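What follows is one chain in structure tokens, specifically the form predicted alone.
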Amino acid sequence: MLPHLPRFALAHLPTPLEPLPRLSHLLGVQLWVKRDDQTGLALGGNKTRKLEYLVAEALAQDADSLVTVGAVQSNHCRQTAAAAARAGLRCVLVLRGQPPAETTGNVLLDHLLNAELRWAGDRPRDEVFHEVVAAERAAGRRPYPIPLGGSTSTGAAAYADAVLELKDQLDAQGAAPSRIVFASSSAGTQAGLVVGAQLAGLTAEVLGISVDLPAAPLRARVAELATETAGRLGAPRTYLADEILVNADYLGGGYAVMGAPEREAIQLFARSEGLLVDPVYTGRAAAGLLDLIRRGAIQPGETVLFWHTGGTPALFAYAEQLIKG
């Protein structure tokens, strides 16, 4: 743990590190999974780790509400709503576009968790987000704004800590992955993993599969945030974009558009290991992982860790597409 950063306990830690023997046999590699879908808060996910640090910072600033932003089926927004409920804080979520025709998946959970939902409609989501924060202040409240994905140096620090947790587990299991593969989007998780690998002396490649951004802007953002996070943790280092490993070959039809690769990955992981991945993040990362293995970019016999960042509730919003597939 990182004792000099305050935390508000939310997560079930450490999350399990598990081998995937049947999938490993099918693919000819040694696959492990880090189960951050099992962090426990309102069906779990990677944002819970970040929120432990973000909520602690909000409480230290005497905030009475959390305001954040995300897509319709945002896992981050759902976990933020749950964290706010646990901490006794008001929660306002600014979601992209219009309300869906059916209240399901993460949107259903947002309502159950008593979050106030504001829909951006045709307007830029971040513009509405800033307006909502200003309106909260004008109403006499003390909002703590959390940007997309909780991707600040405070949030990213949680994933530096997570790598220290992983290192202890790998040593106990005698496992030594050559790569860590995961879904990358708002840069915070990857930035934390990059810094954590440095702090833990882990030599595995930290490979983010982009779910929405081209490689160049994502690498630049991860490098910038990793540099901020390393300084925050007392291990200053300037990271360059060229050092950050991002694969943006699997963007498919765009963000949150499930195609055949994601559908196949969801089904294969479920039917071979009983492991659920989601259509937007982990399903896309899993599809990328499968392709890298099948075309030999990941060599036969390699040991690879798939970091499962959660997202299970979103499956229910894609039920018809998954059944037809």
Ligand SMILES: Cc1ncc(COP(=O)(O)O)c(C=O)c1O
The other form holds:
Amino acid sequence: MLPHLPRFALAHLPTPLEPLPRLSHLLGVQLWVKRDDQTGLALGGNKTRKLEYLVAEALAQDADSLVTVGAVQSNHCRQTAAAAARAGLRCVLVLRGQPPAETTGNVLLDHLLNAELRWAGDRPRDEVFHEVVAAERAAGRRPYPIPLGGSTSTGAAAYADAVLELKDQLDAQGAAPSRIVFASSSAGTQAGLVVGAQLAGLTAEVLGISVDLPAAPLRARVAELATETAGRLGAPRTYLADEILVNADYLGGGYAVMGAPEREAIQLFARSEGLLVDPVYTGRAAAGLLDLIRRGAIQPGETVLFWHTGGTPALFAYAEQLIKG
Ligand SMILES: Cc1ncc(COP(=O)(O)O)c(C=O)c1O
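Could you please show the structure of the form predicted in complex with the ligand, as a counterpart to the form predicted alone just displayed?
Shown next: the complete complex, the earlier chain at its head.
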């Protein structure tokens, strides 16, 4: 644990580290999964770790509400709404576009968790986000704004801590992965993992499978955030974009468009291991992992850790497409 950043307890930690024997046998590699889909807050996911640090900072600043922003089926927004409920804070979510025809998946949970939803419509969601924060302040409230994905150095620090948690588990199980593979989007998870790997002395490659951005801007953003996070954690170091490993070959039809690779990965993980991955993030990362193994870019027999970052509530928003496929 990194003791010097305050935390507000939300997550069930440590999350399990489990072998995937049947999938490993099918694919000819040694696969492990780190179950951050089981962080325990309102169906879990990676944002719960970040929110432990973000909510602590909000409370230290005497905020009375959390305001954040995301896609329609944002896991980050759903977990923020749950964290606000746990901390006794109001929650305002700025979501992209229009309300969906069906209130399901994360949007349903946002409602149950009592978040106030503001739909950005045709406008850029960040513009609406800044406007909502300003309006909250003008109304005399004390909002704590959380940018997309909770990806500030405060949020990313949680994933540096998570690597220390993983290191203990790997040592206890005698496992030594050569790569850690996961879904990367707003850079916070990857930045934290990169810094944490360095602090824990873990030599595994930290390979983010991009979900929406081309490789160059994602690498640059991860490097910038990792540099900032390392400074916050008292281990200053400048990370360069060239050192950050991102694979953006699996963007398919674009963000949140589930294609054949994601569908196949969802089915294979479910049917071989009873493990659920989602259509937007972890299904895409799993599809990338499968392809890298099948193409031999990940060598037969290699030990690989798949860091499951959650997202499973979004499965319900893709029910028709999943069943027809
Ligand atoms: C399920 C899931 N996996 C991965 C990510 C990506 O994490 P990050 O935005 O920190 O890169 C997200 C972000 O929303 C997510 O919801």
